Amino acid sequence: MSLVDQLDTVTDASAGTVDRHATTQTFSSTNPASDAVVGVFPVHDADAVQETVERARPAAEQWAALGFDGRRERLAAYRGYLARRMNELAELVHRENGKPHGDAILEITLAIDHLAWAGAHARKTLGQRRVRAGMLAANHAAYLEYQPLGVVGVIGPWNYPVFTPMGSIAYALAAGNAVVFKPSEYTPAVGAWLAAAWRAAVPDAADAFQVVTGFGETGAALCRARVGKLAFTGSAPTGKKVMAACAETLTPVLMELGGKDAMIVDDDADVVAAADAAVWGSMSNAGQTCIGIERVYATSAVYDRFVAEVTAQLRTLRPGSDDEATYGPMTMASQGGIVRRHVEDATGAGGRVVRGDADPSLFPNENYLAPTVLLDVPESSSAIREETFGPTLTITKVRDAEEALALTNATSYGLAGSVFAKSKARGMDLARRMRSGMTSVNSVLTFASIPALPFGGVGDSGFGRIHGEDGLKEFTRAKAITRQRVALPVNLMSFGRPASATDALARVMGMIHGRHR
């Protein structure tokens, strides 16, 4: 039986991955294409999620026991499970999130990428090494690590349920911790899945990574169980609440949070390159894509053939649940009803729409949205302003790229972007430029797929990164150890000093450091 059987047929839903807890609640996930229920799960309170962590404990003490090697060999492991199963976790997230079966097999490759780096790149980043001890202490030697927070506890999101939470799960693993997995309201199956997958593939080390399920008071008891760290994907206002929540125990969060993100076209881009990146990276998973294209300012020198580019792309766009479509419904219905409210506040505001060819009477129900461009829509709209999260793109003709970079920094995010010029020089500087946590030139979210590179953003997008070594330093904490090699015939650290030692020490510093102005 294959574990979607086993999700299909066990009504406690958790697959005997978390259900060890008294517990009488629970709640339904539903296919967003047809509202079937793809699972029932539980509703771990408090006193659950409490014992959940409590259990990773002592699980957390014995997988970082296991040294960088015999991690790396239980994580290869379980990206081997995951890669002889891709279809099966696949056709998981299609039911559940809606999203094409390729696209989610798309996802899943790229999460199985960044478990082979981060258990292959653990002992580089983090293992012990000596560093200079300087003048000041040249009889001793010098040594830092990074030793594991213990227990972390991972909230993820329901748009890419198994790429993103991957970002923080593989990197905290890869470091030495346990991680007690929130997975979203929406996708509780793909999480419940990926636990159980880990108990089959590392049975040796079952507790090391467990899932709890449940609504926002199952992750505020995750926020408040006291563990090493809690690293949240979701939105600005939630990860307000949980950074609240955090607090009352001092624990640390890693925040990945919403973005607005920008592509500037300039007067030398490839038109036709630039339109495709723009109409994939608006309109794929149906907008619903935190380092997606939401804004494009083109210069005037390209504007009207990107726009008739663009258009002629959106064309061919169909949103739906067969393998031809082009994207899935929204996940969360809630959220179409903010995509609309965008559309009606550009409208309003006298911005005009470019709808492909797809007709919305044909649609099986109001969950799915048809691929919507807005042109002429002001600065001060929300469609500007917020992130819309859905399947709309806004295009704005500017005067050159140097107004593209600054209406493009002019937000509160700072996530992603992309840059389309011709000239190296021109795109590398404009990137640099751009107040964003990443950039990327001639292509979309093409960072995300390049493991060594740090994933996270600015103000109102969060802080604190996933990915490369940045990713695995984020969960662990920096120990520094000094060994006296030889004992010096002055300690200047005792009270047994003689009282010429420190003018000498004085003298010194001033030869050394005084002649700097």
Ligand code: NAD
Given for the second form:
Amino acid sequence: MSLVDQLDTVTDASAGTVDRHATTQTFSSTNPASDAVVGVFPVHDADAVQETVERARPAAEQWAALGFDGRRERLAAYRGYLARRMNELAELVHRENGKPHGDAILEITLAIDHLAWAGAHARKTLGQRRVRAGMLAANHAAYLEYQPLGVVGVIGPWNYPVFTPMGSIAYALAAGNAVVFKPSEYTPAVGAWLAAAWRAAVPDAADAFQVVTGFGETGAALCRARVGKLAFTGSAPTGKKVMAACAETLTPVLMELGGKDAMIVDDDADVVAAADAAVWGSMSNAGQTCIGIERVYATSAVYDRFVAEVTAQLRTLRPGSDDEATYGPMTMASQGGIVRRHVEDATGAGGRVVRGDADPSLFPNENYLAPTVLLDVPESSSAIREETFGPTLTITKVRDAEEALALTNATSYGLAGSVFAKSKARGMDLARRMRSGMTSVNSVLTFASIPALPFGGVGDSGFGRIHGEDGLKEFTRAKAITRQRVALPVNLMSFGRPASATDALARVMGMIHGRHR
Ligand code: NAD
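Structure of the form predicted in complex with the ligand, given the form predicted on its own:
Below: every chain and molecule of the assembly, starting with the one above.
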């Protein structure tokens, strides 16, 4: 029986979730394309969450005791399982989140690649190594290693229900932690599927990855369950609530929050490639991408050509849920209201609108939004200042790339961004000065597909990093050990040291460091 078939009833839907706890309340997730019920899930209360975390604690110890090789082997079995069932999972993502099957495949592929990288690089990044002891402790050996935190809580969003949480789950597991995952209430079936797949692929460490389902209260209970760290991905307002709840138990947090990412198109840019990237970066997944491009600043030298090219490309887009659709519905119906408000606000302030050829009267329901480009919107409007999270894009004409950079950086967010410039030096310089955690030059979103690169934001986009070596270290604590190799005749850290020893030390330090002015 496929894991999707197992998600048909409450009991089966909790495969991989807390199925041993009596939970009376349930909720259902629905297909945003048809409103059909995808699955019914338990609302796990604080007791159920605590019970899950307590079950994860011994599992974390056993998982850590497997060592890097044992974990790498099991993480490989998990990714093999995901790869073999990719179409089944993609179909579930399509049904529950609404994105096209092909986009779901892309998302799962990225998650599998990260699982592979995290498993393969954990030992080199985290394993014990010797560091130089230095002059003052030359008779000692010094060791550094990164130890797991125990149980890591992961709270995820719905927009990339596989890739986004896996950025924390894969790296936390590879670092030797157990994980309790609370998926979004909009995509619990995908979360339960991921945990059920883990139990099937890694039966001897089944409790190392568990899922609890429910709304914000379930997430808040996870924050209060005394986990070793809470990795949160979602909006900035919810992130603040998560931090406040975690503060009660001094639980450290990782914050992957929203964005208002911009693309800079410089004088010498390949305008056709930039337009293609801007349209994909803003409209794919119906614009519901934390690192999606929401604003473009194009220099006056390329602005007209860029707008013409984007307009032409917009005509090819068609929202829908069939195999030919370029993007799907808004997963969360309420988000449509925010997108419409931003568009109205922009046009009310004098912005011009360019829409594609998609005919809204043919859209299956009101969760589908037409691709919308807003031209020359005032910088004070909500379409420029707030996260829109829909299939919209603002394009603003600027004098030059310096003005583009200043406007790009004039936001409280700072997640990612893109620069299009032919000159390598210019592109790299703009990328480095962009106030964001990640920037792609002459492409969009590429950094997310390179497992060795860290992923995370600055400012209201959060702090901490998933992916890469930084992402592995994020789920560990550094452990320092020294071992005395030989005893010296004089021990400076003893009440028995002679006074002459510190005099000699002062003379030596004066000779070595005193010459620096
Ligand atoms: P959200 O903040 O509404 O919810 C995220 C998760 O938090 C959900 O699982 C939700 O149930 C839970 N939650 C809600 N209230 C809570 C509380 N009080 N305590 C604990 N948990 C609580 O976000 P969303 O709508 O699911 O996702 C969209 C947002 O996520 C956007 O802002 C997007 O930019 C952001 N996002 C960021 C990244 C990143 O890596 N930086 C990736 C994907 C999405």
